[in-house]
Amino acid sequence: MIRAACIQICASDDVAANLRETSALIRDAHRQGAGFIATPENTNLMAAGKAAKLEKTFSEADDPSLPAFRALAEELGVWLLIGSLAIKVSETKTANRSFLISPQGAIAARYDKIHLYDVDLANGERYRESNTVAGGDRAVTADLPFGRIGLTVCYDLRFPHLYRTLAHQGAFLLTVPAAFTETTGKAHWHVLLRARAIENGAFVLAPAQCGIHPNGRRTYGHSLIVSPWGEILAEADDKPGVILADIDPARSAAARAQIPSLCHDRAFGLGDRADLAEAQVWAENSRDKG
């Protein structure tokens, strides 16, 4: 068993300030007994636009936040998941990259967000993450002393097959660092996180951004820790802070024994290419019509 913590922040476009504020909350979580601590998506930067983002991001080798977080994990002797940092991978794009850091300060795993948030919301909000982010292409798990975890980021939450893949690879704990919009958070955040926990018999840790950011974007907050049975073990409000819960791998094993759906998965066809193409055209036309 391990005590896990989610850090909730309201990141700005000031990388140094974000580092200070996040580090203070990580120390607070450690004082409360947490041995596994997770921060949200975009921990180091929520910029006002593409140009501002690229100006303030660096390659992994040159990023100023990463060595500081590595040193902090080693100092505190904790497993630290930095939900994501914006890491420059070209002159025009960054990776939205999670880093799992060991208590020795080593990078134990990296995960680049696979599914990019390109949407038009009914209230007029428009997001094109693919304009500035290069998406990842592989699922990532990592072995910790208390069990195997699966790494995801934010919009990945809407793609249940990714979580099924991680569960089949042995992950009993799924991490979902996020910067959910206030609009979609109110509608879908709780039900999606509980569904991913229930259908996979896994704990879900979802540290979130909250508040109003430099580009005017509002994020929902409400970081959650969910049990393999779908119970909400801890929930934040809409302000920066820390939530904690005890994580026992035996509870995941018990849930999977009671509802052994992972053992009952079956392969099935998805129709021919013509059917899929027709469905895609219908979806695009429906979106254009609002």
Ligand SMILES: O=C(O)CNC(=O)[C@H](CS)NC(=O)CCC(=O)C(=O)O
Second form
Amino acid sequence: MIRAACIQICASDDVAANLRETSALIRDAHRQGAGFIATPENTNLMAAGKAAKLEKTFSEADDPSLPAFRALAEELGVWLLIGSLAIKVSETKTANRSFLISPQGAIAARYDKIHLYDVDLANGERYRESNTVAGGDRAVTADLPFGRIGLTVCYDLRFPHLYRTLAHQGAFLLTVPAAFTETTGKAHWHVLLRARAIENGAFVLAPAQCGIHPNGRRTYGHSLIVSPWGEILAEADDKPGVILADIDPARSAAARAQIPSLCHDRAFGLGDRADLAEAQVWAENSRDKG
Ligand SMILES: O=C(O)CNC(=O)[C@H](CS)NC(=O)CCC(=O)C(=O)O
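Would you mind generating the form predicted in complex with the ligand now that we have the form predicted alone?
Below, the chain from earlier opens the complete complex, with every other chain and molecule after it.
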């Protein structure tokens, strides 16, 4: 059992202010008993335009937010998922990179957002994330004392096979730090997050950006923690804050035992993982008895 928290923020183009405000909410979550705390996509920077973004981002070695978050994780003795930092990886591009930080302050995992948000909405909103971001090319899981988690970011949410892959790799909890637009969040956010939880029998932890950012962009907020059965365990409103829920990995095992859709997944073959096969045997035995 671990208490998990999602931090909701309204990041600006002021890196120091974003660090200050996020750190205060992380301390707040820790005071409320959280041992695993996750922050949104682009925790360090929501910039207005490419030039502004490149001017305010650094290589991983020189980024000022990362050592501060590592020190904070160590000070509080918590697992910290920094949903993403914009990290400069070339003269013209950044990575949209998640960092998992251990209670010792070590970087336990990194994940670069794979799917980039190049989208034109009917209302004229236009996004070209690939103008400033170099996409990642591999799925990432990480082992925590309470189980294996799978890392994703924002628009990845619309690619269910990534979540399937992470579940088949043993993840019982999926992280989806986001800066979902207000427009698409209203229409799709809850449904997509609950679907990823239900279809994979996994907890979903989705810390979100909210409010109005420097470029006039509006994000949806409504950070969400979803159970492996698809229940909303905690939900934020549209303001900065903290939400919490207790995570019991047994709930994932129980959901997968009742509905062994991961085992029945012909695309991935049957029973190639011992614990999934076990869940299926458990389910078949219970059916026989019933
Ligand atoms: O641009 C930045 O500075 C930070 N990056 C983001 O906010 C990213 C890319 S624009 N946002 C999303 O992926 C929203 C996805 C979304 O809203 C959907 O899938 O509908």
